Each structure stands twice: as C-alpha cells, then as structure tokens.
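As structure tokens, one chain now follows by itself in the form predicted on its own.
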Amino acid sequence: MERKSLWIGGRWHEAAAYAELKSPHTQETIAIVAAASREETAEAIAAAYGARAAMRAMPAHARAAILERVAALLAARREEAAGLIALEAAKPLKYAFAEVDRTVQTYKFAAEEAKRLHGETIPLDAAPGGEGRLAYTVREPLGVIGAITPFNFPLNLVAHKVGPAIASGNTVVLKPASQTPLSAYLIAELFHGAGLPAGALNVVTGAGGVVGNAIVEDDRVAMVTFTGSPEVGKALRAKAGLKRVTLELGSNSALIVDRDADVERIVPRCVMGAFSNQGQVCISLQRIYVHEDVFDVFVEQFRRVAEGLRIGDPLSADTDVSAMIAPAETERAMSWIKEALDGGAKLAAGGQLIDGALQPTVLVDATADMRVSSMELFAPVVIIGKVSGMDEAIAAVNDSRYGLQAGVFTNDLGQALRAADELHVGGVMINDIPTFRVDHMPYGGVKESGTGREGVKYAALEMTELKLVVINRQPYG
C-alpha cells in the first residue's frame, strides 16, 4: 500500500496524522496519504517564505528551464500519470490521458511566459511637469502563493496555478482536493528532479477547514489562488484580509442552438461536453436551450448518443463514464432527478445507477428554479428546453447565479454576434460548446463563477505586483 507523507523544504516529511484514500469506482483503499495539521501546514509556508529570496533572484530564464524539464518529465511519465488520475478520480482513462497531455502544454505556456513577463516605459512628458523624467515598470513577484485546488482536474488545474506562480518567481503552497492528492505528489517529485529550488513548492494534504483554513490565514502567504465551490470561496474570501486571492468557481453552463443549426454534426460535441468526467467539470454543458423548430430532432438524436456510451471501470480504455468522485455525491445528483421528476420534468435517458454509476441522464421539461437548472448539477445530468428564439434563450442562458462561460450554435452571424454582446459570462463559444477551453485562453467568470482569471499569462499578472519606476534626468535643475 503506497503511503504518502508531506512535501515540504524539497523533502518527504512524516506527519503526525494519516488517512485512507479509497477508490471512487470501488471503494478500496489505495493508498495512505497524510493529513496534516495547521501546524504542519506552517512548516510548508515557512518553507516557501524562506525559498522567496531564491525565486525571486533565479533568473527568467532559469525559471522557464525548470518548467520546460517538468513538461518533459511528465511526458515522459505519461501512462503513470494517466493511470495515477484515472484511480484517484474514477476519471475514464480517455479523458485521464487526454488530461496528462493538456497539463504538459500548460508547464510549456508556463515556460513560455516566464520569459514574456515586462513593464512598459511611461511617457510622462503627456502631462505638464513630467517633462525630463524616465518611467518605466516592471512585474516582481509577490512572494507566497497559496494554491488549493479541486478533485475533477487533478494535474492540469494544478500546472494552472503553480505554473504561473513558478514562472512568475514566486513559491508555492500547494493543497490538493483530499480525493486526488497522488498526482499533486508526482509534480512535486517532478519539480524537485527539475532542479526547483527547496521550498519552493511545498504540498500538504489534508482537510480544507484545516490546511485551507491555516493558508488563507496565515500573513506570510500574499496571494491565494482558489478553484472549487462557491459557498467556500466566499468565505475564503472573508477570511483572506488584503491579500490577494483569485477565485474559479461553480457555474450552470448553458448552451443555445439557433434553428439552423446542424444537428446531427453538433449533438457527439454536446454529449461529450455533458457527460465527460461524469459532468464533473466546472464548464461542463448542464443546460440546453433549443429552439422549437430542431427540439424533437435534437432531443432523439442527443439521447440516443447518450445511451450509446459505455459505463464501466475508468482504468478500461474503452470507458466513457464511471462513478461520481463519492457515493455522497451520487446519492445528491440522484435526489435533485428525482425532484425534477416529482415537479414534472420528464426523463428522456438515464436516471439509474449501474454498479454504482449514474447513467447518463436527460432531462425536459424541467423548470429554472428546479436546482437540475437553477444550481451547479457536477454530475452527468443535462437538461434540454425549448425556445421560441434568441430572445428567449439569451434570457433563459442569463437567469443564472452563474456565468462562466456559455456557447452558441447558430449560422446566423448576426445572431452570434448580439449572443456575445449580450450573454454576462466570462467567455462565450461561438459554434462550440461552453466545455471548450485550452491552457493559454483567459478563463474565469462573472457573478458567482468568481473572480479574476486563469489562464497560464492571465495567472502569471495576477501573481505578480506592478512597480512603477522614475528617474529624474535633471535632479539639481
């Protein structure tokens, strides 16, 4: 049985308190990883303040080096890498891989950034009394970043935070969901035989109100970089001061299809963007707005998509979806159905468990204040209604908490365009589903889907303070 202690000051450190990891898919134990306590969790922060001085003089080039040797490690450690989530999150080989390969291209963005980070020069002659002086900016880092992310992208959504923070010269604290931390623990090996400096990515596991807590409290960390509930990033927030923190949060993610749209070329896009990882993805496609005219045609040609997938084990290469991260989860995602259901929504496909696993599921008729429509499903439930156009459907997309992104199917340019104009999400997928997303796009939302942005550039800027520099050229005249 593998067992898992603390990364902390580029070392294996032996907590005082363990837990057993269990396989989603079957429930047996597979591996013993710590769980530790706030004073642990200060000994990594401690460890990643006193590696900021390191980080900070290493040069860009040098930071950019470490990151292109951890993209090659992990490429070269793939199937490892791909199995390791495939275990811990139940998610199917497929997309376990599909997710190994993304988070080798964000340790490459990350690389690359890291030599693109520069100020600008000021004209401050633009103002009168600025005549004779030189200004310019420059990016610094702003030290100890305090990284805590979810269970559903276990590698990637880690390289989205502790990429940028490497390539920006800061150090990292790094708290991976309790659910997947073995893949958290292969980067901070891969980082450590990359040549990163000791202490400047620490991992401690544990429970969120006990290391999440005792990170975003603690006055050495400057930035906490967060991805997960809203419920708990709002208080995060509360409890964070005057640091800095960026929030990636919950979302509903809606999709429109114009009457026009080539259904049977975009229903396997939308399956897939409904049912991947067990729609257990922040942008995942939870709601489908349809118009009249393609509604019967769509619904028929999505289900019979969807029941052509395959349930099954998510280390069998040919599984399309497995179990949920938890039973507890199921059992949630199976009670909203069934009050659907109960308020007089009609199930189109799915609706049961097999051994376990919730079967891909539709729904209609279901109503915007059912929480199938109103509240983030992280389950492999999609919702289709019908509208009578974009009117409607923009309204319906908007009538949300949420809005992280949201997608468009439509030939009409005119429509698409008022779409994005009009539609208060972070990002808008023209002709693609609001599933689409890759590593160096700006990515984050508006109202409760958070705030600031992600995205390996977008991320960087956020961890680093501007400093504005002038130089008078005539100080004595």
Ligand code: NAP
Contents of the next structure:
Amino acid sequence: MERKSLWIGGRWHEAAAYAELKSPHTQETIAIVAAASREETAEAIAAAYGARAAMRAMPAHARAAILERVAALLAARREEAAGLIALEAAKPLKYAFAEVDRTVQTYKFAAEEAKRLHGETIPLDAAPGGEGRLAYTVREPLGVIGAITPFNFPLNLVAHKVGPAIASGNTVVLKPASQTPLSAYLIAELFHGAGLPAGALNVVTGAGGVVGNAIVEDDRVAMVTFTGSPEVGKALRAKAGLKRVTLELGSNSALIVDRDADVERIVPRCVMGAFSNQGQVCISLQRIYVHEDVFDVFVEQFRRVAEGLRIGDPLSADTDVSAMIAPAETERAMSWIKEALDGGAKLAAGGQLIDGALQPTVLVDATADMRVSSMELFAPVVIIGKVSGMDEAIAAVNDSRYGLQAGVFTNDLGQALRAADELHVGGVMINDIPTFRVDHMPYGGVKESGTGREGVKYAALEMTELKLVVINRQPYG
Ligand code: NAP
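Show the same protein again, this time as the form predicted together with the named molecule rather than the form predicted on its own.
Below: every chain and molecule of the assembly, starting with the one above.
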C-alpha cells in the first residue's frame, strides 16, 4: 500500500499523523497519506520562504526549461497519472487521460509564459512636469504563493496554480484536496526530477481547516490562490487580510438553445457537458433553457443519448459515468432531486442509483427556487426548461447567484451578440456549451463564482507585482 509523507524543502518529511485514503468507487483503502498539523504546514511555508531568493534570481529561460521538462516527464508517465486520477477521484479513465493531456499543455503554456512576462515603457512626458524622464515597469514575483485546490481536476487545477507561480519566479505551498493527494505528490516528484530548487514547491496534505487556515493566516504567504466551493472561498478571503487572493469558485452554469439550433447535432455535446466527471465540474452544464419550438425534440433526444451512457468502474476504458466523490455527496444530490420532484418537477431520465453511482438524471419543469436550479448541483443532474425567446432565456441564466460561463446555440448573429453583451458571467461561449475550456484562455467568474482570472498568462499576472522605475535624465539640471 502506498504511503505518502509530506513534501517539504525538496524531500519527503515524516508527519506526526496519517489518514487512510479510500477509493470513491469501491470504498477500499488505496493509500495512507500524511495529515499535516499547523506546525508542519508552517515548516513548509518556511521552506518556501527560504527558497524565494533562488527563484527570484533564476533567469526566465531556466524557469521555462524546468516547466518544459515537467511537461515532458508527465507526458512520459501519462498512463500512471491517468490511473491515479481514476483511482483517487473516480474520474472515468477516458476523462482522466484527457485531464493528463490538458495538464501537459498547461505546463507547456507556463513554460512559454515564463519567457514573455514583461512590463512596458510609460511616456511620462505626456504630463507637464514629466519631461526628461525614462519610465518603465517590471513584473516581480510576489514571493510565497499558497495554493489550495479541489478534487475534481486534481492534476490540471494544481497545474493552473503551480505552473504560473513557477513561471513568474514564485515559490509555492500546495494544499491539495484531501481526496486527491496522490496526483499532487506525483507533480512534486516531477518538479524535483526537472531540477526545481528545493523548497520552491512544497506539498502539504491534511484537513482543509487545519492546513488551509495555517496557509491563509501566515504573514510569510503573499498570495492565496484558491479553487473550490464558494463557502470555503468566502471564509478564506475574510481571513486573508492584505494578502492577494484569487478565488475560482462554483457555478450552476447555463445554456440557451435558440429555436434555429440544430438539435440533433448539439445534443451529444450537451450530454457530455452535463455528465462528464459525474457533473463534478465547475462549468458543468446544469441548466438548459430551450426555445419552446424545439423543446420537446431536444428533451427526447437528450434523454436518449443520456440513457446510452455506461455507468461503472472508473478504471474501465468504456465507462462514461461512475461514483461521485463521496457517498454523502450522492445522498445530497438525491435529496435535491426528491425535493424537485415533490415540488412538481418531472423526471425525464435517470434518478436511480446503480451500484452506488447516480444515473445521469434529467429533470424538466423545475422552478427557479428549487435547489436543483438555484444552487450548484455538482452531480450528474441537469434541468431543462422551456422559454419563449431570448429575453426570457437571458433573464433565466442571469437569475443566479453565480456567473462563471454560459453558452448559447443560435444561428442569429444579432441574438448571439446580444447574449454576449447581456449575460452576466466571466465567459460567454457562442455555439458551444458553457463547459468549454482550454488552458490558456482567461477563466474566472463574477458574483459568487469568484474573483480574479486563471488561464496561464492571466494567473501569472496576478502572481506578480507591477513595479515602476523612473529615471531622471537631468537630476541636477
Ligand atoms: P472545497 O470543499 O471547497 O475544497 C477545496 C479545497 O479547500 C480543498 O483542498 C479543501 O481541503 C480545502 N478546504 C476545505 N475547508 C477549508 C478551510 N476551512 N480552509 C481552507 N481550505 C479548506 O471544494 P471541493 O469539493 O474540493 O471542490 C468542489 C468545488 O470547487 C465546487 O464548488 C466547484 O465548482 C469548485 N471548482 C471551481 C473551479 C473554478 O475554476 N472556478 C474549478 C473546479 C472546482 P479538504 O479536501 O481537506 O477539505
């Protein structure tokens, strides 16, 4: 059985306490993992603090080379990494492979960004009194970045923090989700093999409340970058004081299907957007608002494709849907479905457990106040509502406490541009589902979906300080 200690200062570090890690699919113990204390977390922060000078002094080409090597090492261990994700997160293998491939891309983007982080010159003579001076800005690393990550993309969401942090010359204390430590420790190993200085990346597993709070409350940490639930994100921000904070939080992402959309062609992609990784994706397709002219045919085709998905072992190559991350999460989703059905919603597909896994579930006639509509479901459940036109559809999408991404299928350019203007979200996908993401695009939300942007370049900017230098050419004249 694998036993993982803490990764601090470039070496394995025995912890005082360990916890069993269970497979979400079988509930069997799959590893024994360190559960760090506040003091052990402080040791990791000290290591990161001590490594700041080495990272700050490292030239951009050397930072880029380390990130390129990490990308290559990960690509070489693709099978192993995908197996770890499937094992610890119950992510079906086909999606686990896709995550590994994306993570390789994320580190490659980080290597490229390391080489092009720069400031600009400022024409000071545009202001009276600014003559005779040369001014330019530089981007300096902040120092220690505290990175706290969720379970649902355990490799790639770690990469979205560690990649830009190393690219921009920072050091990192990473606290991965308790359910998904193995892929985070693999990344620590790869960075070590790629030549990252000791202490520049530290991985500390343990309870969110203990390790997370120790990171957020420590004055040596310059920035906290958090991806996870709005509840935890808000609490962290309240404690962060003057630290820079980026929050990538949840959503109940929505899609508009206009009357002229080619339903047959878009339905398979919509089904994938709703049910991949059991709906446990921050931009999972949760709410679909379909024009009344095509509503019945859309629901029928959606039901047919959803019922064709294979439920089973995440380690089987042909599994589409497996267990959710924990039995308590499955129970929560079931109770929200029951609440909706009791309130008058109707089941168009699914709704049952198969070997502990919730079937892909489709609800119609759900009202806006039901939790399946208004809260983040984070489960293989989608609601499909009928709308009379774009006004009603846009209002329904915006009637949300969240605002991460939204999608619109329409062939009417005017409607598309109007939706792009009026949807209150961080990203609008025209003729695609809200679930679309590639790793260099700016990504983040409004409202309770968070603050700040990821996407390698944008995260690297957030992890640097803009410094101004002004040179007076005639100091004595
Ligand atoms: P979570 O429960 O909020 O946990 C996220 C991380 O925070 C974990 O590492 C967790 O540690 C830690 N944590 C928990 N309590 C903490 C505390 N009191 N102080 C500091 N850290 C604490 O979220 P999750 O269930 O793993 O992930 C699902 C959520 O993430 C969803 O809301 C989803 O939408 C969101 N998400 C957002 C994005 C995005 O980019 N916007 C991407 C993916 C996921 P433990 O595991 O030890 O509890």
